[in-house]
Every structure is written in structure tokens, then in C-alpha cells.
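Next up: a single chain in C-alpha cells, the form predicted on its own.
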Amino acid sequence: MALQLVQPVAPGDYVSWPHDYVPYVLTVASLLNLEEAQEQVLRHAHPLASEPVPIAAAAGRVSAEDVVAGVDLPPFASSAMDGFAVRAADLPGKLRIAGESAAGRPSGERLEPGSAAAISTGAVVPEGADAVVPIENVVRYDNDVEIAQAVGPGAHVRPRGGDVAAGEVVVPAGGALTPARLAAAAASGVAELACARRPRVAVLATGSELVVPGEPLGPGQIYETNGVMLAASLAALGVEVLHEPAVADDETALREALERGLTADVLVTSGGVSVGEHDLVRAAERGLGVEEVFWRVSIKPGKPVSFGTRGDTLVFGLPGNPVSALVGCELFVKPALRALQGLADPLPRFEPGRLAVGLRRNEERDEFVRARSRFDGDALVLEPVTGQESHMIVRSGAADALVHIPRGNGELAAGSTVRWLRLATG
């Protein structure tokens, strides 16, 4: 049977061969670049409904609304030092000790002219006092202190509301609830936070060659790694991971596994998204009502990545080669999950660094090179690991950096500045 193109193929276009089209009529579409594909993903990744979360359980979540201070912080003028609260106008001089203000136990008495009050760090500055003299600058007698130097009003005093005033925003909507931000919310009197609920992510590896680690290998079989890798990587984002058993290249079994996975907020498959005779995933998903948004992106590795939706469920098809799956997860799946949790800036955070060696650029595709980062003086240097082929997951396991080499002509010389993405390491 002759193959027929339904329209001319332009330079840079690709030809897709859907399994469920009979006769085998080819369709044509241009590859998206990285930025276009990420934009398409984020266009469909809307924050999930919010839920109240106790502050003690909110680590790693994202605030769904502005968190507002319930009190001034500090809520009173307090001392920044252990020492003596004084009136600046009385110095230098010898002062009578008139009471003490300790943390949590303010003196409650007004400081009169010619007197000083012992004070500890964080304690309330007594009414009438306007400065604190550190204890090392004081000579103490039985009931008096002598201070030889003058100080200005406000010295070593933390003013009320100096950090934040009641009603001001301490964590913006879309902000990650880091330890410091949680501390800010707690210090401001906030006990509960509104956060997008945790996404449920189904992870499904496909391929008749896959065997559970620990089981004996038969002819042509390999151990299943992608499900383990993807589940671990995504769990670090604080999502609920449903790690499904690997499924063979069988239409019935694959359809049943995909149907289960499509009940989650996000379905991530690996394998079966290229153009081989046994690449059945995309056709099976179409049969289940998945609307494909794009297929194949001009990146290396990871070109055959697919993305679609069914209702509110986001569906990612990652290639079967483990390094390709890793790259697709970092560039597309993780940004979607951050967006579902409401993060204001969900795209990967690339950092600047310098190449240790020269690398040739790919004319057609952005390339992502696995590397080790190290410091050479003040410069962060990126040394590519040996073995960059997309099946070499053991070699990639030694890398802590994913280096972006933009498509183009020629070579990036050693010392060139590039962007790199930090990979999780032990």
C-alpha cells in the first residue's frame, strides 16, 4: 500500500504516523521549540482548589492567597541586646538601677530620669526609656551602673512594627512556603494557611521488555527504572504519587492501565510515544478521549514527548529512554505540577555557569547535557559527564547539573557562559 501525504512537508516539519489511522495517511506538523511547548503546558495547568492547612503541616506547599500579618512585628519596642534600658539624655553618667525587663516578663514601670533598667534581648523596652546600652559597655556597682559614653535615641532598640505592620503581606499568593516564610507567618500570628490541594500524579511505565527489579531477566528484558525515577523525582515536589505497575505493549492491558491513571490530576507515562509498531500509548489515549496538545519538541534528548488533556487531567507521554524521561520530567512535568499548586513562577530555575570544555551546538534542537558542577576560584564550572546517550542512566546518575546548550551553529567554547538546572543529589 502506498503512503500518501495530506499536505506538503515543509523544512523543519515532521511526519506523524498515528496507529489508529487506516489507511496509513500521514499528517504533518511543525515541531514546537522548548519555550512554545512549556507555554502550552502552563496554559492548561491551572491551580487546584485551595484547602486550609495548619501551619505546622504547610512546609513545601504554596500559598493560595496573600498571608497577612495579624500583629505588628515586633509587637512592642524591644531590646536588641542584653544590657540596660536608659534615657539617652541621661548619658554619660551614673544611673540608679530601677527594676528589670526580661523576655516575656516586662517591668511594667515607667523609667524615670536618672535611672536604668536591666534588660534582656527581646524584652520590652520600658516606657520612658529610648535606648539600650550593651552590658559590656556598662560598669555595675551594687545598685548603680556607670556608663561613660553617650548614645543616641533608638540605640539597640527594635521599634514596634519595624519588621512588618499588622495588615501587611508577609507571604504573597503564589509564594512557596519555605521555612523562613513559615516562620514569618507564625511570627505574625497566622495559624492556618490556604494552599492548593496536593496534586495526585499517576506514573506508568510501558513496555513488554520491563521487569520488576529483583526478578530474573528473560531474553531481551531489562529492569524497569523510569517509574522508580519519576515517582521519586515528583514526590520531592510534595505531590501524591500513584506508582502504577509497568504494563506490557498490549492494547487491552494498556487501555485498562491508562484508564486508571486518567482518574488522577496528572498522568505521566514513559515509553510508547514514538513511531514504532509497538508504540501504542498515544493511540490508546486518543481512544480514551485524550486531546493531544502537542507531540515532539525540538530538544535533545526527549524529542518524542507528548502532552494532552482529558477534562481537567493533564497527560504527559515521556520517551522510554531513561535520560529522555528525566529531561522531559524536569522541563515539562514539574513546571505543570508547580503551576497546579499555584506557584507564581513554575518554570525551571536555571543558573549561570561556565563550560569546562567546548561543546558543539545542534543546529536544530536545544540540547541538555548532563554535567558535574564545581567551583574554580569564584567561577562555577560545568564538566560534562562521559556517556551522553539517552539510555545511559548510570552515567547520568553521576551528574548534578543539566546544562542547556541552545540550538545553533558552531561550537560553544570552553569558558562560555551557559544556563544550567540543578539536579537532585544525595
Given for the second form:
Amino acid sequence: MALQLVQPVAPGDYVSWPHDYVPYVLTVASLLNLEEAQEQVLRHAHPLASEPVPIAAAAGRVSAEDVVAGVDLPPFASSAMDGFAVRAADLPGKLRIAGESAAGRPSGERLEPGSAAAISTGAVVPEGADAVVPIENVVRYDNDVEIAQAVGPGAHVRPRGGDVAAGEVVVPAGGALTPARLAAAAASGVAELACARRPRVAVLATGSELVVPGEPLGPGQIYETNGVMLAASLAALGVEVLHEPAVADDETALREALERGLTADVLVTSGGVSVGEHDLVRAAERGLGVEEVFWRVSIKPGKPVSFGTRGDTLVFGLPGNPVSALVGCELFVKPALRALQGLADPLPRFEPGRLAVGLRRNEERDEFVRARSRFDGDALVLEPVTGQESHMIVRSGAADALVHIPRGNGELAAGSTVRWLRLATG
Ligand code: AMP
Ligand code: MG
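The structure above corresponds to the form predicted on its own; please provide the structure of the form predicted in complex with adenosine monophosphate (AMP).
Zooming out: every chain and molecule, the one shown earlier first.
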């Protein structure tokens, strides 16, 4: 028997014999580390072509361009209070009431020395006036006001352009259109935003054991879990989800289902990417022209994750165990979709926290532990849920945090600072 090494072997490399390789050719594939794998995904995930989106429909999307203020904000010197517009130099003193400036109804008159104009919050400060005295500090008579205190010029006046000047950027290209950013664009007079079109994502669960909830379970069958989870997780990103019916581990059926899914911008499968006899997804995809970029990443759970492309379509093969699928979705699929949406910073946003208990590190793989977060005084503390095996999805239902335990030797002691990712809590 001849053995041919197709790559040099280093300690820690993963050695395998995938069933679809030529017998007796020993293949050696190093596990990619997480950062390298994410980099590869993002290298293939470019923002989709942009389209004009009315501002009222742009919530949750990403601006493809710098949005520029069309006007100064505020567009005119305006009052910050209900009260009287005055000349600061006239105070303290008794002033004749001369006209009113209400929000949206400027008085249009110049304020003469010795006079005060009634003014409401957001109204134009009349020409000649340089301060506003709040109504609480005024004694009002029929035609006069008595103001006992001096005020400085500019008091309670919002200067024109004090928030932003016309021509300045109010939403950067690649910025998520959060409610506050939408408000910034609206305040600047912008009616329409350029956004990458919404990605279409096909979600396909594979496995002959899967049964739709609602049907009775036959021998050896389990309820289909991943499709529901992935569709919900991705829909929350604002993408269009095509939730395909689950497909059996059968070459013909799989081919048909994959071919349909490959017409989307992103195809996400679950199951069938491991090394078993019935793990057919990667071979079927190869047969359909998918070029694999990587397979297997040094994470736990989720090691057998695959990623490839066919034309512009990104293809993710998540492992079947539901917790592995959840972790793969957070670490690879969601960042890719955020990148397609045009987000400038698409990687998961980890936060710092402290471990409530000591955890043994995995020597080869970065581990992602499901936990509950809570405050202990000012410290955010992470308590792992019991039951960390990758099939235990019900246990994950109680978690709001995915805690990153970097690979290494020995234990991370209780109280150690770690990074964690917030899981959707609804
Ligand atoms: P696989 O990755 O296909 O080897 O599957 C690994 C494990 O995940 C097996 O125990 C499968 O029964 C289970 N599994 C695969 N797909 C799903 C799914 N959609 N829902 C729930 N469990 C699944
Ligand atoms: Mg399977």
C-alpha cells in the first residue's frame, strides 16, 4: 500500500481520510483557526449593489454612502426654552413686549432695544435678540415683562449649525441605520438613502432523521431544529430568508435542494459536513460547482463547518448538532451577511466579562461556552449553563451569552476576564 502525503504534517495537524478521496492517498488538512476562517469569509463577502430606499423603509439597513446634511442644523438660531427673547445688554430691567415668535411662525420683526418678544422652544430668535429668558424667570404684566436677573449673550439660544453644518456627514458609508442615525438623516432633510439590496438567504436542513414538528416521530427520527433556529436568527438581521424544506441524506434529493438554494446570495445548510458515510453535502456541492474555501475550523463546538462559493453565492455548511449550527451561524454566517449588507465592521461584537467559575481550556480548539450574564456589583459575570454538549440545544435556550475560551493549557480561573457575545434574547 502506497501512502502519499499531499502536504507536510506538523504536530497538531488533523489527519483524515474523507470518503470521497482516492483510497490510499493520505490527505492532511490543518485546522484553520477562527480568525483566519473569518478573514476568508469576509474576503469573499462584498456589499451587494445598492438601491435607493425611502427613509421610512430603511430601518435596520446599512447606508452605502456618506449621507450629507442638506441644511445647517438647526437651520436658524432657535430658542431652547419657552420665554422671552431679549437683548442681554438690556438686563436686568423692565422690557416692553413686542410680538411673538412661535415654533414654525417667526415674528419676522427685528427686536428693538428695550423690548422683549414672547418665544417658544424651537422658534426663530428674532434678529436683534441675543438671549432667551425662561418664562419661570419673568414677571409678566399686560404689555411689559420684568426681569430681575442679568443673562449672558447666547443664553438659551441654539446657534444655527450648532449640531451640524450643511455639507457635513451625518451617517457614514457602512454605518448601520439605527433609529438615531435615521433621525439624523431625516433632520438633515434626506428623503432617500442608498443601501445594499437585501441579501436573499436560503436555509436548508439536511438529514434523513429529520421530521417537521407537528408530525409523529418514527423510530430513529428527531424533530428538525436547525432550520427554524437559523431562519429566525437570520431574519432578525433584516435579510430575506428562504426556508427550504428539510432534505434527506440522498444524493439526488440533496442535489435538487442544493441547486435551488444556490440561486440565493447565501446558502446555509446544516448537517452532512462531517466525515461520516452519509455526510454528502460537500461532495454534492462540489458536483454543483461550489469551490470550497475551507472545511473545519479549530472551534468547539462547530469544527466541521465548511465555506465555499459558487459565482457570487456564498455557501456555508454548518454541522448538524444544533449548538454547533448556532455557533457557526454567529461566527461566520452573520458576519458574512452584515458584510453583504455593507456594514463597515461586520465581525461579531464581543464584550468583556468575568467567569463565574473556573473552566478547563481545550488545547487545540477555541471553545464557545453558553452562559447566563448577570451583574455582581459593577462586574459583569458569566455563569455557564449546565449541559455544554453540542446536541443540548434546550440548555442553550437559557443562555444569553456565548463565552470565548481561547485554546490553551490548563484552566482559566474563576474571575478571569473573557470575551463574550450576546445571544439574541428577544
Ligand atoms: P451531522 O452533522 O449530519 O452528522 O449531524 C450531527 C447531529 O446533529 C446528529 O445527531 C443529527 O441527528 C443532528 N442534526 C442534524 N441536523 C439536525 C437538525 N436540523 N435539527 C436537529 N438535529 C439535527
Ligand atoms: Mg447527518
